[in-house]
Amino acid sequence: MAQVFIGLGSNLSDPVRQLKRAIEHLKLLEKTSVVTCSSFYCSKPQGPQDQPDFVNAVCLLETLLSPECLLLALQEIERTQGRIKQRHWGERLIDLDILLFDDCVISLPHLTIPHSEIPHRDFVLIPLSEIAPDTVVPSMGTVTSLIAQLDNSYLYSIQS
């Protein structure tokens, strides 16, 4: 079983409900189990500022799916929940990203693991550190060291 960290984000149509719904969908994936999920974190948008704030979380999965099969499954969950990409780094009903897949390094046109934006996103690193503080991001460093190097902060509160 591969250990996989998934980043979740939403800023439309009751984002907390959208994340909870996505987690329920993750629990139904074949050959996959949800081990744990972080708390929900509020963050300012990283992209255009004329959109609502986000709610973010990170889940740890164990799966027998390949990275590409998991990506397809995540995209299907996004479609099921009604995601329509309107603009780069724009508002979204649900966003599910493969952050880490074991210690794999994958660089394909449609899939990059580890996710290339991990070192720049406190809304990924802080929830990741909550559930797996000793995690090493291949070719980037430890979660703790990446948090220490952050230049920008998007988090402003934690959802209960």
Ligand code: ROI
Second form
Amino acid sequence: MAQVFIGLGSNLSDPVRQLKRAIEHLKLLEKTSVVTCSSFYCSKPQGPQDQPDFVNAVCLLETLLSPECLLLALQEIERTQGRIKQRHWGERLIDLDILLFDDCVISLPHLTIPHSEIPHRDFVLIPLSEIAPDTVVPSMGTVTSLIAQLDNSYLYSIQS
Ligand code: ROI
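Next block, the form predicted together with this ligand, ref. the form predicted on its own:
What follows is the whole complex; the chain from before opens it.
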């Protein structure tokens, strides 16, 4: 079983509801179980500021799926929920990112693991540290050291 961390984000159509729906969809994935999920966090947008604030969370999955199959399954969940992606770094109904897949390092045109934005996103690192404080991000360092080096802060409150 691979241990996989997924980042969840939404800033449209009742973001808390969108995250809860996405977690229900994750629970239905074949050969996969949802081990735990962080609290929901509110954050200011990274990117254009003329969009609603986000709700973010991180879930830990265990899966027998390959990274590629899991990516396709996550894209299918995004489609099912009605992904709206109009502009680069713009608003979205639901975004599901593979953050870490065991200690794999993958660099493909459509799939980069670890997710390259991890060191710049407190809305990923703080929920990740809530559920797995001892995590090491391959080639980037420990979650604790990455939090200490954050260059920006987007988070402003915990939602649930
Ligand atoms: N900003 C925040 N705060 N949370 C996100 O999940 C998020 N996702 C994105 C962009 C648009 C880059 N900004 C974000 O994809």
